[in-house]
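Single chain ahead, by itself, as structure tokens, in the form predicted on its own.
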Amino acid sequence: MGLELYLDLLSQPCRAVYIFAKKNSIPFELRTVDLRKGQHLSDAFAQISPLQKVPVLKDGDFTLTESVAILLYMTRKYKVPDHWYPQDLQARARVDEYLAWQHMALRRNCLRALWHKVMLPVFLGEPVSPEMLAATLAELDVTLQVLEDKFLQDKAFLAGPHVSLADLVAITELMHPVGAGCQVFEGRPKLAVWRQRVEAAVGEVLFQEAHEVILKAKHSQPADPTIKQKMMSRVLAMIQ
């Protein structure tokens, strides 16, 4: 059997796993899982993934989590064009600095933006106070505005000349405020430039395939109480 790919498009390292596989012609048999319907939580799924989260990837009796490690298994295991992850020591360094940095930084601000302001209330039905919202949004304006600093720069990609998996990574986690509906490009240009980079190196189909469904979030239908019952402490967890 070739490889699987356990996704939900709604995840945004599920994005960037399925961005690309698809842009480097990986083959894989797509397995959805859809989190919405708490279908992460079955016993089912667990037996895949005791840790019960997306994304997943199988290769025959290998199993592997965590979309950073399974975007580094891609690049090894199938050629891939070099600028991805740069054979060059320092060049790939630069990539590896944003993958550490992201996890606690862009990755968080932006999911926390997207559960407060439309998951939290829209799909679990459970409020959030404009303080609150307030103090998420402000906190991910100074993340945007380290990852143009520190990051961007006045390179035309994050980690140099060519895109690579940080910036695969970055938009993925970006367009999660977006569908939440924040505008987090509108009065910076130097990132707006940088977001049309990237979609133009991914291609705009695929880019915009992979997205259809976090656009949509603000349209969710209320969970079911029984899967909210069981969701709602991993989110809070998730999202502290």
Given for the second form:
Amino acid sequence: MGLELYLDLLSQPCRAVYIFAKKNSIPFELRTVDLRKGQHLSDAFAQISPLQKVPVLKDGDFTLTESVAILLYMTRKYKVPDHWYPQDLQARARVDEYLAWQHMALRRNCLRALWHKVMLPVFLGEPVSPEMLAATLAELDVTLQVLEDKFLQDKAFLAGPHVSLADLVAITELMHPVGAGCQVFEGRPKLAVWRQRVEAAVGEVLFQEAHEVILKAKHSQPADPTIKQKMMSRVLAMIQ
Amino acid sequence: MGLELYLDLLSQPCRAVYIFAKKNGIPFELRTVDLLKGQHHSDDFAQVNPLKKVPALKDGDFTLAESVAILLYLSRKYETPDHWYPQDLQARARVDEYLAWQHTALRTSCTRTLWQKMMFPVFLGQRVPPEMLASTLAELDRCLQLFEDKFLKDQDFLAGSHISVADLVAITELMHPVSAGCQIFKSRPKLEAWCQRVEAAVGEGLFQEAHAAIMKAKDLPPADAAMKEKLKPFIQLLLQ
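Alongside the form predicted on its own that was just displayed, please also present the structure of the form predicted together with the partner chain.
Zooming out: every chain and molecule, the one shown earlier first.
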């Protein structure tokens, strides 16, 4: 059995892993874990990963969680082009800096934006107050400003002149609020131009393919009540 | 000007960076940034790190935020012994996996525990509602269990048989609830044994030195009104 990737393209980190593997022609078996059907909570999946989250990589007997770790593992094992994770000490540090910062910043805010705006009301049938949604979107706005001012600045890509893992992780995050109907790039021409560059670097077709699911998120079928019950506390913990 | 490290040893990630630099004989100028005095909000410090957080690194013109990025930069630039960030693909992946997971898990949990259990009453003269503290301690407990079951397992250290940056990041986190008086090693013999191993690998002298400030945090004089005002936004976050 070769490389297996356990993914649901609804999830931002799964999209980054998917795009990276496809773009670099890394051969893998796609194992879909349908989050909205609660498949990540199954006993079968718990055997794969006790943390019950996606993405997960399985390479023979070796199982790995955490998208950043998975991306770095694939970078090294498959010897991808240097720009993804540059050898240059300072350029590499810039990628590491972004990959560390994003966990509690962009990732968190993009996740909350999607859930507060779309997934809680549409998928789980739980209304979200306008004040809560407004607060979440305001926080997202602050984070986007930091992304532009501290990370992107006047560069073509986040870590320098070439696309890297940082851009992939960032763009897949931003597509979460986009999928929720937030006009993330409106009034942010610098960010909009960066997005186009990243899409072009990845390839339009692959980019669209990876984002088909999230762009239809607002049409999610309401959750099965049993699934909802199983998921609720985890969802609330996730978007805290 | 050589390497400068902007640190406050009250902060867990600062302790990890400090211990790593000292242990590896990396020459640096220590620039203390007193968090409780709000020095991280100064204009001068914003030049070093616009994110206004510690730790921060300055190496000539090059500035770097995020402890994980700083640790990796130091390990590469100063060519530290392999075990800190092993070349072996799978061992390195285990370190990356831990370093990614901890941001939204143990780190958050340890910070909240310290503040809710100790800093609020001692430093801010406020009590946190008992249900909130109970919930925070329960979450810490859950994280510690995951730490033991999923990350440490039956190994000597997080990435296998030798200490790595993952262990440094983990132990400095755990000293936060320890300094708040939490008996985290009670009925956790595996965790306790690992802690002793890490301390021995680091060296008792250096370990004590790095933790002197946090262990004395309970004896801090109460914050004055100005300090309380400055800390307000941070406090809101900790109570969410």
